[in-house]
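This document opens with one chain alone, in structure tokens, the form predicted on its own.
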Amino acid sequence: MQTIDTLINARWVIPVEPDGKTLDHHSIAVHGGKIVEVLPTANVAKKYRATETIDLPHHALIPGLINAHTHSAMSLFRGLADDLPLMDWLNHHIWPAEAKWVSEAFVRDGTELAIAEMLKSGTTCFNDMYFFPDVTARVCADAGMRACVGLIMLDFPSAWAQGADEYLHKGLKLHDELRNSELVSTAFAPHAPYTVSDAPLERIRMYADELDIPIHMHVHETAHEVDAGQKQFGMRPLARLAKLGLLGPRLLAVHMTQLLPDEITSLAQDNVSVIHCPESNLKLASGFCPVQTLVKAGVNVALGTDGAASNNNLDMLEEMRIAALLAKGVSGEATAIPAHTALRMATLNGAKALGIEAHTGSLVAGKAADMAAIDLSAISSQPVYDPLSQIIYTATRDQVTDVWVNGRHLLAKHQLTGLDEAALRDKAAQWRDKIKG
């Protein structure tokens, strides 16, 4: 008999490892902070015995959701600017807001209300593109949330530095800092090909080789991207990237709306990892990402939110089935992206983009304790003929009951157990007061 931390019993697990394996009545055992057993619940009793014991009789539990693109601090600016094109949204309302407002105190105030929000809808891990990354990385430790954080780099001076030198000084010290942590790990975040020119990024992949960290980039957002790459670059930005060395196993290309048939053949054979983005995508009329041709190809394509300000919520219960619903849409076959595919996207894709494969994004022995526990009892979610199916097509974040981090129950039965709710919604009220002025 084997003392344990902590067992859950859960009427299904789908462990995502192997690929649409869903088990019923399974239990997960756990132990400093580890999974260390998968197995059926009625062998339970003779083989462990736990601090603490928790059923969840009508739930599926799943490995924690991978939020593989977004910004979390901009979840302040939620709905400051919305149903407006990229460029416009950008030029005229964003940077601007960014210009005045983000500071150390937004960029805290801001993640902690993402945190919030992504837990309560089973995200376990985000990675993250925004100022004052140092910030952002001090609030997930605090947390218990699981992150990578970007390293930033852009052409023009901003409140976390003046130039391409500081940029890349501040973000070589975090990544320093950050070596040993157990939750938080870090990537090159060069913003996109239209704000980062050759030098910076050719720096970056320099230290991402040395550093065997993750290049994390905006990239073939939108058909005007492509066009002004051409126009001053006399190549489309993918080109750019692969002559510049940065087309690799590294890269994590965000968005990808524009593709031709020989770049996607191109990002497989580099292994290039694509960050989808639907519904941010659609809400800013940006284009559609071909997935369905992308996973035939052989690209590991994950999943991501964007930030709160162009989506307009962190929620990648939806995301999985949006990308699911407009992948069939797109490609005009129904059997494009099916239910397993959307979650593996989700979860292990995006762990394997960010080289923490190892760690996470599935449930499997040895991988750390990260899970979301959704109930499947509810009216809108029955009857219940494929649990898996019914995650991606059924349920929504009010279903998500518990979720985990490394062992650390941060949801227990809806409630937040580290993080003030009351607050953080006092906090973004005061935000919201002082930018709309």
The other form holds:
There are 2 protein chains.
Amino acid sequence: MQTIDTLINARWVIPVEPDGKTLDHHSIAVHGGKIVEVLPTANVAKKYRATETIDLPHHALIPGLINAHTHSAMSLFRGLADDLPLMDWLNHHIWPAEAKWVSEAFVRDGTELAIAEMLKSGTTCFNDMYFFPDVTARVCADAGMRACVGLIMLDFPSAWAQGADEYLHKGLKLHDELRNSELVSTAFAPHAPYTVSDAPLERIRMYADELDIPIHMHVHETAHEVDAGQKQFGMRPLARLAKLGLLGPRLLAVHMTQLLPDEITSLAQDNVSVIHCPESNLKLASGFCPVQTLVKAGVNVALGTDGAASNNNLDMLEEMRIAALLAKGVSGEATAIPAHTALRMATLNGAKALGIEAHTGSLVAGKAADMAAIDLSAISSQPVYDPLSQIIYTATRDQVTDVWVNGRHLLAKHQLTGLDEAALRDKAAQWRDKIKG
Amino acid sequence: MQTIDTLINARWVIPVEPDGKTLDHHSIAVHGGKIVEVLPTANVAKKYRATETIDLPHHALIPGLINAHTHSAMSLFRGLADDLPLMDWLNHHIWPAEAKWVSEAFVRDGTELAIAEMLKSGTTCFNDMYFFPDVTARVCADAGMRACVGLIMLDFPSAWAQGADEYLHKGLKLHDELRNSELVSTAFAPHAPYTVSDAPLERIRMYADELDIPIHMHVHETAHEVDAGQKQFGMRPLARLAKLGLLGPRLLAVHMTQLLPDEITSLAQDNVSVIHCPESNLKLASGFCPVQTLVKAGVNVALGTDGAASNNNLDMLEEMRIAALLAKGVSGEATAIPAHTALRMATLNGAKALGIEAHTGSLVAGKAADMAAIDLSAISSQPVYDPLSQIIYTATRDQVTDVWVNGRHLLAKHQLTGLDEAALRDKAAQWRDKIKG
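Counterpart to the form predicted on its own, namely the form predicted in complex with another copy of the chain:
The next block holds the full complex; its first chain is the one shown before.
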């Protein structure tokens, strides 16, 4: 008999590895924050003695969802300016609001609100790009949330840094401070080809190689961006990134709604990860990412919500559903992105993109216990023919009952065990009153 | 002082008429199932004495949502066969399952399950097309649900009828039985141009004029349907319906993913209503309905979920969100289908399509008290800059707390007051066990 911290008995376990597998009446043994074993519940009694046992009789246990692109603090701008085109939205609403309001306090409160929302909808890890990434990292560590914080880079000054040198310096310092963190990793986060010039991109390429961390960047979000890049640099932004040596397995290219066939081939050859943000792309009318073609070409495609100001939620269950549905519509193939592929995109593929697939992204022994339980007894999920299909095509965030990050039970029976919801709600209202003026 | 049944004090009331209006701290006075007045809460005390007062301090009160196209009993096939193309899905999965399982008991249990799901997500009226519409009508009357039941017509025999004569006869009989029903109306429901031949369509046209009821039909769902119609009849299905005299204000043309510019003009001129089912169209890769173009042309566009076997839920909040997002993506205009238009499509436009806009579809004095309360205090809806935007772009069905149909409080604090959820869950599981075999 082995003594362990926690034993979770679930009606179904969907481990993501192997792909598409659903295990009936299985249990997960957790000790020291890690998955010890995934085994039939019938075999548990003779093998493990657990300090805590949790029964999930109507639930599917899945790997915690990985939101591979967001700007978490922007949750405080959620719904500030809707139904507007990208450039109008950025130039006349979001950028002015950021210039006026973004501060350490804003990032702290916005990120806490975002983490609360993410945990309540089954997300255990997010890849962030925003100002004051040091604050984001501290909030994550305090909340027990896994994240990759972006070391942001822009040609323009902000409340966080005055120019390329300071962005880079502060980023490298933060990377150094976080190098032993179990929960928070870092990536370079040059905002976009149209906001970062060649010299800082070359330095980022060099440091990323040296430090062995990802590069997280908006690329080809709109046709306008591609046209403008062509005019300014005489080549498409992706070609410019290739010229600068940025195309490779470290690159997380976010959005990618504008792609030529040979660009798709090159993404596959160079092992670039594409981060698909379907709701944001739809909401801003940015274009359609050719997800099914990318997947067929062998590109690693992960999913992100983008910030709450252009989505307007951080709900990866909904993002999976919309990704699965939209890929069918765009490709004209109703078999495109079936349920198990959507779940893989939102879990293991995200971990791969972030270079943390050895630690998270699937429910296998040795990985961190990053998990979400989804109650499939909701009326709107009846009857259950296939639990995986019900998760993708019927479940909503209120069916997420329990979430663990690194073995810590951060959401228990719908309740956040760390963050204070009422306080978050009050703080959000205070920010709204200030921002709305 | 006037004595009334119910007074509801809401943080916000969004009446849909006038379009886009949000009323702060307003109340709705209800008596005898009807809305007596919408007024500022501050003015209530001196005017009304209510038997029951309900406070909704964090909620928006909206007109009950109208699901303008569904096959409610198919909820028992939810998730039976996903990630398949329309014709494969129909020919090899849905139609064989229907041939084997559809019966009075199936329609009763499936419709009850669907009504429970619809009420819990804010829907107060649905437009149905399925076999045994007499059973559907009875279940609605028992549950207190508003519906328009389709008098289905097919060239093929089914458990409900053997051929055109019997479909028509049974349909007319049901129409007659329901002619005094306050909650349940009827529409002719010829399945689709490719499943109903000219003679029965001509008879339907004649009877529809005589009885003054709508005609509810799948039209131009896929390119395949249009091509096949062109080959068989030498014209596109819409042209054939025009030739048969079916294009007019009575027609609810469902799906409409294949439309030429002059067809859009003719839909507008003839006052045809288009029922847009974005999730179903995406899931079956049927094509994109040009919603923004239709709205600009002045066509009345309403929203439907389609059946739960191709969606896979009956959640009109989600359908509004996806309609608003997809219209932006398809038109390339981020201003397309703003939040208030999405809500209007899911309420008043549905009522107009069904010819019941004098009775429901907006919160104005004299109409039935068909209403849904949405709690905007959820973490994922914070902060609230604009309640209407938060409903469309952030809210999920779990935020629906209370629903009234014709003044009856059918959902109270998330609990169904009539239907028994546990019993519905058990019945759904029994059907699954039989159907899965």
